[in-house]
Amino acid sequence: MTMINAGDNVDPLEVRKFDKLASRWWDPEGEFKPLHRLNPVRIGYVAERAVIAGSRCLDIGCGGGLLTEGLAQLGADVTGIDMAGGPLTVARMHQEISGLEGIRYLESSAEQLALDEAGLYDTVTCMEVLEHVPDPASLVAACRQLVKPGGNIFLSTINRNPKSFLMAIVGAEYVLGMLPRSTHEYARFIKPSELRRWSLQAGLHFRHLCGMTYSPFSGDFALSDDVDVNYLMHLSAPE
């Protein structure tokens, strides 16, 4: 099983990133509306696949709270946790708009967590964080340690191939707009294969892989068999 680090698996420049956006997390049409369009389906994907209403979830890079809240909407008991100080006030304040309870916010890494509160979680989300730490591999290994047994783990990233890069890098970014420039670095995109060796490694079982591909006619993403540019991932602990 890999071993985590207990230090911290942050990049500072990708906190500055995103505590400078912090403020138009919640703005649909703004820098992170390809976040508002991911979120459903991101949404439905984990409920089709784990039992929400009653359980405790842990959502890894929660940034300002939007799948945090879409779990709680659910009936989860969820923590977010974060490393970027400015998306969590964002998200702390949105929820006292929003009257959810059983949500707590917390500025930690996984792997700080782990160390507190290793086996507490039934289902354990990283939604589009993987591509933005120094080592991926301690992740994965975190979220392995803050599972219980038989709980479910769900990731999802963004592949590297040429296609990738001109969608997610040219397209999103340059011609589009649908992201600020420099939002992704290429040799950060990870390959299904990589995640699923790095899962193995901790101990993680296999469940499923799926595409999120985008529609530019309908500005909406839908889950499909293309794990070319985003997909996720369902992985469970042993039980």
The other form holds:
Amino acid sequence: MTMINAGDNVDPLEVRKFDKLASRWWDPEGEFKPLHRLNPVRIGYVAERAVIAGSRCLDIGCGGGLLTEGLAQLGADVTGIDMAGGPLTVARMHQEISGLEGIRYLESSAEQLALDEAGLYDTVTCMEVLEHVPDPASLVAACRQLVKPGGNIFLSTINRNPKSFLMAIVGAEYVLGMLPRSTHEYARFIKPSELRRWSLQAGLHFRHLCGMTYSPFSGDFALSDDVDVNYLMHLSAPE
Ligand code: SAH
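Starting from the form predicted on its own above, please write out the structure of the form predicted together with ligand SAH.
Below is the entire complex, every chain and molecule, led by the chain shown above.
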């Protein structure tokens, strides 16, 4: 069993980075443009593989609430948690603008929430967060604690290989300027085999692995078999 890092699985420098940019979160052409482009693709994936309407969802590392709102729009009761206060403020303001009910935002780590709300969620999402925490295996184990028996977990992150270095760092941060420089650190990228191993160690069942491939021509992402750069993993808890 993976050890849970109860209070300190947070990198303050990473959290500060997101705090500083918080006001830009909902600008579809701003610093978070890649998340805006990824959003419909990953929501489609989740909706295809889990029943979201009427379910209770947890979005870990929710930031300004792009995915959280997407899940609420599908009819879920959603809790969004993050360790950065700025993005959470923006998320709450945007929820007002969207007029969406059924969202609760909390400043908490997954490990902390797991102490109070273990086994409460039908679906847990943690997207584009694992590559920003010191101990991603502990975060996966916390996801496992938070989900109900038989519930679903959807994770997304960036693979670690020369192609992902070129695409996600050189391309996205330096050539296309889609992301601010130093958004990502290559050494923190995660291979699907590593994520799968941590998930199995946490007692989860592996369900599916899927790529999200960026097309520089359309500027959009699409689901694909190519997991070399951005990818999604679907896991489930035993009944
Ligand atoms: N999941 C959102 C935001 C991704 S950006 C989306 O895909 O749209 C990464 C987010 O993870 C930031 O909001 C950052 O503050 C948050 N984060 C970083 N470390 C964290 C931690 N240890 N626990 C919870 N959130 C964290």
